[in-house]
Amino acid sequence: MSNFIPGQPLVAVVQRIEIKKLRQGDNLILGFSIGGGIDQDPGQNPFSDDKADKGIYVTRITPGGPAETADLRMGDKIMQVNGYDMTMMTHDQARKRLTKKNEDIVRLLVTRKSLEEAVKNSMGGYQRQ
């Protein structure tokens, strides 16, 4: 019998967000901007704690726009768009994935620092008997 003790599981708290694009003429408006990508300098990303993180982050939300209405927030890290993994994309690939003309609805999977903190805090208060 071994005394192997596994490490703590990685806490990744995700939130599903569905954004209905706003149609303006030929354009479909999401109401947010992104930063990051595997081709960008992660040291320039103000939202990542880990300066080697090349993920896609929400950098700006248009007040009153579709993203704000859907509760997307500045600093959210986009993990998936309509089921596609966004963790290893260039900035341009991510932008194209978000702005596909034939998609009126974008389903995002995001992680948010405030969610992770809430879970860590609640786990810290849990006492084993």
Contents of the next structure:
Amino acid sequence: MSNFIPGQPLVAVVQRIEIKKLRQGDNLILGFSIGGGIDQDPGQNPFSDDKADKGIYVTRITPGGPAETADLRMGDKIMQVNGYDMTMMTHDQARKRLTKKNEDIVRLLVTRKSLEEAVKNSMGGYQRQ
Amino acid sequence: MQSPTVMDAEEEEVLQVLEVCQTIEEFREVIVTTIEEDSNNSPPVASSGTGTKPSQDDNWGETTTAVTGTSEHSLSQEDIVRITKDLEDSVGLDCRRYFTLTLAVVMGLLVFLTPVAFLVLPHLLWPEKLQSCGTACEGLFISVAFKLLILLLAVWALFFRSPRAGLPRVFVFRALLAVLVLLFVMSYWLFYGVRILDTQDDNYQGIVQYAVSLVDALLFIHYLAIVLLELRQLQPCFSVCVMRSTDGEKRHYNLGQLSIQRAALAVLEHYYCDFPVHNPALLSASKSRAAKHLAGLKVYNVDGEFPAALAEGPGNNAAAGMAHSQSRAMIAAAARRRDTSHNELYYEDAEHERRVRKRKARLVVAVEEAFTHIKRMQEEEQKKTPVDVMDPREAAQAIFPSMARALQKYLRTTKQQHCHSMESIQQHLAFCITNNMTPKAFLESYLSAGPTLQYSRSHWLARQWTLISDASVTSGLSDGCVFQLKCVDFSLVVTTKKIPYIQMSEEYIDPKSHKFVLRLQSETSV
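Switching forms now, from the form predicted alone to the form predicted together with its partner chain, please provide the structure.
To see the whole picture, the full complex is given below, headed by that same chain.
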């Protein structure tokens, strides 16, 4: 997330999150809101470290929704949805990937800053040992 | 429709030509427009004669060539009617105008001379008894003089204008004001006569003050006249919609509180400036279509005729019902019939449009080329080189022939050729050359129909208008009132609507309250 160089492979620590869609009337909802995309302005993103990062971020979690239950947090960057890469997507394409009507479960790979620090701390501890 | 016309342009009077038609022997240049196949129907010319058997053979109707057309020196039936009507009307109601004029002059003189008379009469009738006029009294003389002068100027400004039109009924407000002034002056005279002349009052200052009060009151009446006659109708109150009956041209105007006849006058003045000129040649196509529709169906009665003896009682209703069902049957049959006239109309219109555009292109090119042949010569050059110089009229005559044909063809195609004579075109060309106009500016008055004022006097023939209205013409305009202005060729239908009462409220927005935030990237909930 922090060393994002365009064109170079990206290395990140990700967490696997599985969300089961909830049926509300005619729609299947996941219970969170996304922002970002390659067609949006990355400077406006309050959650990203690197203000040139055009990835898809979670901007809001509906309290009590399926996303909250699955431990998705605000500010997470979504790297993959059901195997599809989300780092180079327009906003609308990302929305479509998440809201496919024939899928009941979405498996996300998300990354957040606290994950990296957790790994660093554990590795550092290991190295010291 | 069958106007007898003369093909060769001789100076014969129209009435003489009409007479020539009726004799049988001299039909050398007389033109007949219908050819009858049936030899039983003798041609109309031959039948209106003296009844002698014509000397030509029975096939006269079939072998005669029929040629129609109008030359430049012919007059149609419409023009004859118009000329006779003009002759009748110009003699007419001038005496009414002179009557009102003399009445106004007499009243004006009476009103002006009254204060002067009030001041002068005591000196004439009882000079020895009269007290001498002190300083204050003489000061009042100056005041009377100047107020009379102001009154004179004010009356001249308001009333001494040549009338623009003759209206059918008298102006109600003017009549009321005249009556008011007369009553007023009469009452002053009455008082003067009883209290001053009879008793031979010797207080001259009082008399002078009385005369001053009269002049003051006259000035106030003049103020009332301004408000009633001029100011009241300035504020717009009604929106009138004026529509011409022949081609549906519509305009909207705002008028104040006027009487119907004054509103009609205002509408007519706007009509001459705003409406494009009435061109009867443009209406002939729809008339011929209508004639074709009517001629399409005929009704025959196969059940035997209704005898005329049954004209009373139940027979009458039966006859009326018969006519009613006949017309119903005609309408139903016409609706069911497959009519392809819309097809013809569409293709005709497209063809006409194309033709007009082609002629217009040729015309524009011809005019532009013609304008390049002349140029303005400067003063210095004039002295240097002795070239043949022309004034604008000669210059116009020199370049006119090169564009004349294209212009004539274009005017024929757009059916405007009777609006512009050669003389008027040359005059307009000379005018454009004098004022340094471009070819496009010269052409603009021929490409589209302008207002009636633009054309020559003959197009103003409709100076006699008739006002047709349900309500009395001196009553004021009201919401929903409809009246018609008729002239010889068409009529203008005027409908009135009241301008609604507008309720406006106020809202205050503090300029400091205009605040904006940037919208974060679009957020979609999934």
